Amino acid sequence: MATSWSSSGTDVHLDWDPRTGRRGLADAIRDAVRTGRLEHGAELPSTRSLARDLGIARGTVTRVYTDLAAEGYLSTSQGAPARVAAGGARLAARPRSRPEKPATRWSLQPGQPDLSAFPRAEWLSATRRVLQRTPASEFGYLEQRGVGALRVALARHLARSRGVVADPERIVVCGGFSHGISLLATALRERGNPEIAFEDPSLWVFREIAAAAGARISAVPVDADGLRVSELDSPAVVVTPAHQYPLGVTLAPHRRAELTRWASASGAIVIEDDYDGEFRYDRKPVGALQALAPERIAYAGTASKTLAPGLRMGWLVLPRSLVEPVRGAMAASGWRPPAMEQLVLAELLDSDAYDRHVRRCRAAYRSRRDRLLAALPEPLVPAGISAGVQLLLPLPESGPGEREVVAAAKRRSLTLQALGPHWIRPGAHPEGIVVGYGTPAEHAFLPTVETLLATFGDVIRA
């Protein structure tokens, strides 16, 4: 929201959003001063004055005040108006401290949990209890595999809910998924094997960073059982087994055992992305493929959509011949995940907190894809509506492509993804939209759902 004062015959505009609180409303008169709108000597408003005019508690503007004149914006003293200091309107080589603005108003974004859902009451008492009984040696330089607390609590949980033969000297923690394939392939290309295939379709960002590591990348074709296994010819490939991106499809049973068979067969390395496998709604949960040969397959899991993605958290349960690649490829990247979060989390896994957690998501998620299927209009009927926090929505070959979609979203200020970029092999493929229905918080999930109809009442030809 755009706001506006007058005073002593000074009309200022304030580009400020009251959900920004005390920090947004400094970094507003920062703006005003770097960028001349409020010139050396101007005043400002009395505390009380702008307070009343912006809705706020005098206090909060007090202390803004004081800020910016501590930092050389204003000049204050006492029974006087505050000014801009001589010299404030030179400040604007600084750096905007202010994020940019969203490029659109809603979004269907997929990949992204519903943020203002993070367990923030239990992250903090986690926090806490970390703080309390931790002893200081925990905080020194980390082991490259991670917190021992942490893969001792991942070990437990994931053979309890994911059927995983987990071992805490087997687990590598790591910063998400796309750190995690950037190890692998890092790791598999120095033992001679460059190549790594990929479901097509498949997420294009996580085969550029395998690529950035030095891997070659081929394409695998997936169909209604999943991957088709009789057209690997690669010494690694990356399955969605659970729940198949972007398609939706799980990985049939006759398929799951001729993917081990072939990889016990040829020594080869099954890489499974388990990226949302504690959402499932519509049948009993699937196992994860791991466990049927855990010596030919690096299960990988993060907690990007159970918790938020800016965590960075993920894990890498290996094959024994692969800890010690894996572990080097971490200690040459130079990177690990900070041990607080990590302390944390295993504090979470311990506590049951996160199961819970994970328990409140379940059920919300599978509220939200229900609206969505119910709000839906025939002539679209969804694909891969079991599990997860997206669907697929497959357009109707009379029309209309991705393209128009997208753009019509875009006239809505709605983000939509294409499934055209996750293609691999060239040439005509069939066309959808990728909608991420746990993005938006849930305030604003209807709204965003009606803004979708309207956009696809705006192109679907009658």
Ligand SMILES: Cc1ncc(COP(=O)(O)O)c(C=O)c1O
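Basically, rigid core = biggest C-alpha set you can superpose within 1.5 Å across the two forms. Values in this document were obtained by computation on a predicted structure and should not be read as measured data. Residue numbers count along the first chain shown, from 1. Compared with the form predicted in complex with the ligand:
After superposition on the rigid core, the Cα of Ser125 moves by less than 2 Å between these two forms. When two forms of a protein are overlaid on their rigid core, residues whose CA moves 2 Å or more are considered shifted, and Glu143 is not one of them between these two forms. Ala374 is not among the residues whose C-alpha shifts by 2 Å or more between these two forms once the rigid core is aligned; its shift stays under 2 Å.
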Contents of the next structure:
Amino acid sequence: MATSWSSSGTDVHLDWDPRTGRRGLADAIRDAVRTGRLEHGAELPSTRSLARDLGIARGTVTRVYTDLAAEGYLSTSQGAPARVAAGGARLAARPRSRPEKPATRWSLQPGQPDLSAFPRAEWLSATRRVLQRTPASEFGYLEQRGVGALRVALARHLARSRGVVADPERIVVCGGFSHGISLLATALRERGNPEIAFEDPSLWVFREIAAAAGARISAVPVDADGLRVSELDSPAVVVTPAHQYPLGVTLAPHRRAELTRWASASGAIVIEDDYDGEFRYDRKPVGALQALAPERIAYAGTASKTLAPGLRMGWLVLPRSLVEPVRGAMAASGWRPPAMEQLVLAELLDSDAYDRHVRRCRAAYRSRRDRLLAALPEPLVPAGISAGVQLLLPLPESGPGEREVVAAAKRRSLTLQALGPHWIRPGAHPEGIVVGYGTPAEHAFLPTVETLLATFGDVIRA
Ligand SMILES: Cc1ncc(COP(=O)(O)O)c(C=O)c1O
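How about the form predicted in complex with the ligand, since we already have the form predicted on its own?
The complete assembly is shown below, putting the previous chain first.
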């Protein structure tokens, strides 16, 4: 199947099937030049970044560029980026049918890490080690809570990195938080507690998933100190204490204490969505809330921000009273994360490769956040703490509004996410843009930020 990618300054969309190798990549670039999608003078990504984005050897890309330079398509010179040569553009024949373009050229859609940073080499060698030493018996039907080796590795990792009270017996491996919230909503409903409160604002996707699993959804407001605990009146609540999504604040120490007191006194369940707790830039991350009341708080983590959402891998650390109900919900769903991926993730965690990868990503996202903040024009000041892979840009009351900004971005082929859809209660709310600065590949980050700035330039009144 064809793989599509976009190059940095030039945003050419090429269809390249990895099975066609070096020859196929050269054909795809030739085709882009012939059809005019890569214009005369257009700059190609560096061999290093293109190789990383496509997951191939840098030498392969170098060879392709050299061959195309010899054919007159590209001009290359030491220390300068490869460009489409004047003669290359003249080689253009009549435009052929174009591959389908992505809806927009650039994206700051929140919710995604830099997919090109996926640790392919580490994943590959961990897979090899797993295959060399795992007995065939491990590939049979799976225990509902997940592969034992992963639950042991997660217990160690979560205790060390997030202070979670984690025993493998209370861990359930799931398909990301999306699956985790569905399992929890099902288990709570079966126990006779169908109502789940969500932070207002919060990601609507999880509310929809919980509702589909039979939950009745209610809203609890969030302020600068996080969830307003005094307004809680539900048997369960989903909270993002380390980095509230999407406002970006953290749950203040007095609210953490108040929330755990409330849960212990009322017998309610708190679902702690620790979706990006690994990424804090101004200080050591605050430990998980779960440690304050492990029998009342269900901790949920995910590999979607640290590795890739496509892995569909997450984990729940449950109060003992919820282990069997969640296991039952898992059994009834008929699905569980594949054994091989679970074993490979365990290997990554045990070998320190996961921690090294997270450290690398933390440095890269911190640098992106700093560069973005340094470039922002008045009157844009981000809200929230220095953490994660997205930030909220509140919009001034005097305008522009969210719709205007999102529409202006679209005209510049940039996808932005407005704050609006995250609110639960109807009525007027502050407006803002949730900027997912983790989303672009590294080579596309600066052109994407430039497009964001140009967008604001279009709509901010002088
Ligand atoms: C607030 C929040 N929680 C959790 C997740 C992770 O969800 P999943 O593990 O299903 O990919 C995301 C991803 O966007 C998120 O924004």
